[in-house]
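Given as C-alpha cells, the chain that follows is alone and in the form predicted on its own.
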Amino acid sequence: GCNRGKEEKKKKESIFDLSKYIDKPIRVKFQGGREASGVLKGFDPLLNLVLDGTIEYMRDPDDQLKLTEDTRQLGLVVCRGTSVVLICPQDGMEAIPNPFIQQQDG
C-alpha cells in the first residue's frame, strides 16, 4: 500500500557517523566551490554541521575553482547540509603527486 514509503522515510539515518570527528579540524568543501575548515561541534542526520575556529580559504576572483593563500576568519558557523559536497578530516589533506603528469626525463 501507500505507507510503505513512510516508514522508510522514519529510518533515514545518516549517511556516515561524524561523531568520531567531534572535536577534531575538518575541511568542507561546498556546492559552488567555497571551502573552510573548522573543529566540528555538531551535526544533524541532514549534515547540517557546526563548525568553531573556521576559516573560509578564499578563492582566486580570475578562476573560481583555484583556492589563493588569502583566508577569512569566520569563527563559530553553521553550515547547511544541503550545500556540502565533501566532509574530510583536516590532517587528512595531504597534496600526492599527480600520477597523469608525464615525469620529465633529464
Given for the second form:
Amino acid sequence: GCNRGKEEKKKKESIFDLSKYIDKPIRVKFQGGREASGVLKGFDPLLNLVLDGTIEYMRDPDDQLKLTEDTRQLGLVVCRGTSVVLICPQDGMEAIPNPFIQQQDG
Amino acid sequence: MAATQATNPSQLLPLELVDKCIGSRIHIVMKTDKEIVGTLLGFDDFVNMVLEDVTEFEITPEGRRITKLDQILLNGNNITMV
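Now the other one: the form predicted together with the partner chain, given that the block above is the form predicted on its own.
So here's everything in the complex, that chain up top.
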C-alpha cells in the first residue's frame, strides 16, 4: 500500500501534456470572460503560458459569438495560469446548432 | 519552486520571460477591464509585481484613470496577462 508517514510526497504531474501544442496556435479562455489566441511558446506546471502573436478578444453584452469586435494585437505575452480556464487548439472547433433548444408543442 | 519540471527545459518558461522584462516597460492586463502600464522592478513566485511610474487604464470607459508615480505593489491575484 501507499507509505504515508509524516512526509507527504506530492508529485506535480500534469494531467495534460502541453508540449504537443508547442509552436501551434491555441485558444485560451480566462476568468472574467477574456479570450486570447496565439502560438504557444512555453508553459510551466502551474499553467502559466507564453503566447506569441497574441490576439485578445473581449466580450461585450452584444458580443456572444462575435469575436471580431474589440480585438487587440498583444504580441508576446505571459498568461497567468491562475486565470486560465480553458486551453484548446485553434483548429478542431466548429459551431454546431444549439442542442438545448426545446420545442414546445401546444 | 518545489515543482519538478517535467517539461523540456529548452522551451521558453513564462517566468523567465517576465524576468527578462525587469527594467522594461510592461503592460499588465487584469481579469477585470483594467490595465496597468509601468516599469517592472521585480516580481515573486506568485507574480505579485513591483512597478514604477505606473499608469492605470480602465478599458471600457476608454479613459486614463490615475497616473501614479513612485512604486506600487500589484497583487498578482487578479493578473491575467503580462
